[in-house]
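Quick heads-up: it's one chain on its own, the form predicted alone, in structure tokens.
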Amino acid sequence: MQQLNLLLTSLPDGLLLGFVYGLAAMGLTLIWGVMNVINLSHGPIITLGMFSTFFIYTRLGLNPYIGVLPIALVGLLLGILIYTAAVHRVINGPHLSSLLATFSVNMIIIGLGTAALTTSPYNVDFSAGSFKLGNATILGTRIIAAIVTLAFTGGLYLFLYRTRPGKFIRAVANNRAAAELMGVPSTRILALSFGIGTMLAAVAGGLIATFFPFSILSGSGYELKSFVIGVLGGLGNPIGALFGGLILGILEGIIPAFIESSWVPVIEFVLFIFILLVRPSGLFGAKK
């Protein structure tokens, strides 16, 4: 009975948290789906989103959720800059080249961040209230973050399927050479895709900052979760990443009701390996 009460208490929280995990993973899987690049700067970008929310709230005194829009814009521009400076010249080379390029960006961001901010934990002391759902207490920050995630997911879907640049992105993802023959400016589209992926990671980081304390090193854990979610949802399928995030969130809500929470990452990565072995394309396939 006690386990059932704990399950019913933690499951809604895990589900809502899964929305934000899915948003973070969308950025990673979009970049992979369009250009076959594993973005190892994903974690530090999430961290930059966290610190952006912190400074918007503590230094400017603004509601953290108002900061989502400027964080999205800065994330988009930063992603385009990273692509132009580090990825563009090696994108046609071996996968190891782009892997090392994004890893270098990872280390640069962490190095500069450590020098400027140290590795001390920070916290956004913000409350959006709460309400009771049976025995569960649902935090307002979780609900708002889920709504923001759904808004960005809907916006991404409309962008990819209802706009000209979005159709260009899908064309490049399907067949870059053929798209170029049809007059698609692939370089600009690749830069835009990388920018959008980075934007989603930064926004997710900004939302996560309202949940948990963080430091400049916090992004690595969320980057690993994004890889697990990407495999669950199907690498290259941004919408599938949202469902993968929900699955991971539900697991994080269920597991502590039965065993120690320290087993959560172990089980997550066992699931990661299992999916890779049994269904490499992910639970929802690879949709481009």
Second form
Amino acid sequence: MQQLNLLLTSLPDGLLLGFVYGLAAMGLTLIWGVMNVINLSHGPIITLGMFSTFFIYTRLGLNPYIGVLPIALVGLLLGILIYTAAVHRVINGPHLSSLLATFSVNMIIIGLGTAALTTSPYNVDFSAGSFKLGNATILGTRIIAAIVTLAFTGGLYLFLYRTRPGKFIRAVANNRAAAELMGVPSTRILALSFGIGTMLAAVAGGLIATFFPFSILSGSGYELKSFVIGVLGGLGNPIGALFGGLILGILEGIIPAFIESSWVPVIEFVLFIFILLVRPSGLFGAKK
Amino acid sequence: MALLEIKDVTSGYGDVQILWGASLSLEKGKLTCLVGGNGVGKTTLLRTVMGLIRPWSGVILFDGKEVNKLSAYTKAEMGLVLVPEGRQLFTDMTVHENLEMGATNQRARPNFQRNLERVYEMFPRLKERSRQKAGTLSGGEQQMLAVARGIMAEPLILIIDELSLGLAPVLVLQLFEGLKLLRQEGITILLVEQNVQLALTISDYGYVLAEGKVKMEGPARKLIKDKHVRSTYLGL
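Can I get the form predicted together with its partner chain as well, since the one above is the form predicted alone?
Full assembly next; the chain just shown is listed first.
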């Protein structure tokens, strides 16, 4: 009975957290789907989103949600920059090259961040109220984060399926050689895709900052979650990533009701390996 | 006047030379075919003409201008359009979206609607399946879509690599009827085929490629009666 109560209180929390996990993973999986690059700078980009929210709220004294659009824009431009500087020249090389290139970017961001911000924890002490749902307390920040996630997911979907550049992205993802033959400017499209991927990661980071304390090193934990979610939802499938995020969030809500929360990563990664073994295309279908 | 002229082109991959001085010319509004067995350099010649690989020597003239070094993208803008071997469709996108992608270049965009009606009239099957993913189409329908996507690019010259490969004869005939319509509309066509008999039957003019060179050329209906062609390529 007590466990059930605990479950009912932590489940909504986990579910809402899952939206933001999904948003971050969407960025990772989009980049993989379009150009078969695993972006190892995904984590630090999430962290940069977190610190952006911190500075907007703590230093500028503004509502952290005012930061969402500027963070998105900066994330987009940063991604285009990373693609142009580090990824483009190895895009046709073996996977190891792009892994090392994005890992280098990862190290550069963490190094600069450590120098500027140290590795000590930061906190965005912001409240958007809360309300009771049965025994559970639902935090306003989590509701807003879920809404922002849905808005970005919807926006991404419309962009990919209804606009010309979005269709170019899908065409390049599907068959780059053919797209080039049609006259699709593939380099620009790849840079744009990478930018959108990092934009989603940065926005997710900006939202997570209102939930938990963080340091410059926090990103790697979320990066790993993004991998689990990406595989769960089917790598290369951004909409699947949202559902994968929700599943992971729900697990994080349920597990602590039964066993110590230190078991959460163990169970998550056992699930990760299990999915890879029995259904490597994920629950919602991967890009072939 | 020849719309496309290829003079003494040599080319290959790395150190391996494939083309040893190939020459051919496409007359405006005619259907020309390039035939030859497997591995004689047909696809290499196409890749060189399209700018996917550079010619080592020789000249490629499009409408009288040298285009040796232009990229495939620029050539598509100029109206030189390739329907590649193996179709190369966007299998995860719908039929309609594939046609939209075909009309990417600046010349084709304003005429999208007109060209769309044109290809749907030519291939009604595609219209019925316009919202279906290209990967779910049958082989014949996929080849129709590949040709239709080429037409959407508003080609002056449409180059088709292995139209008949892997298709049932009845479908091939249907596609060939489509090509005749295109020729009537004034589009210059280069058909590259392993199926020598079929290609020569519908073409105006033919080239036979062997060992990286043009071995024979002439009006298609003469070539098809030629003794050497009949014994070597038609097994007669």
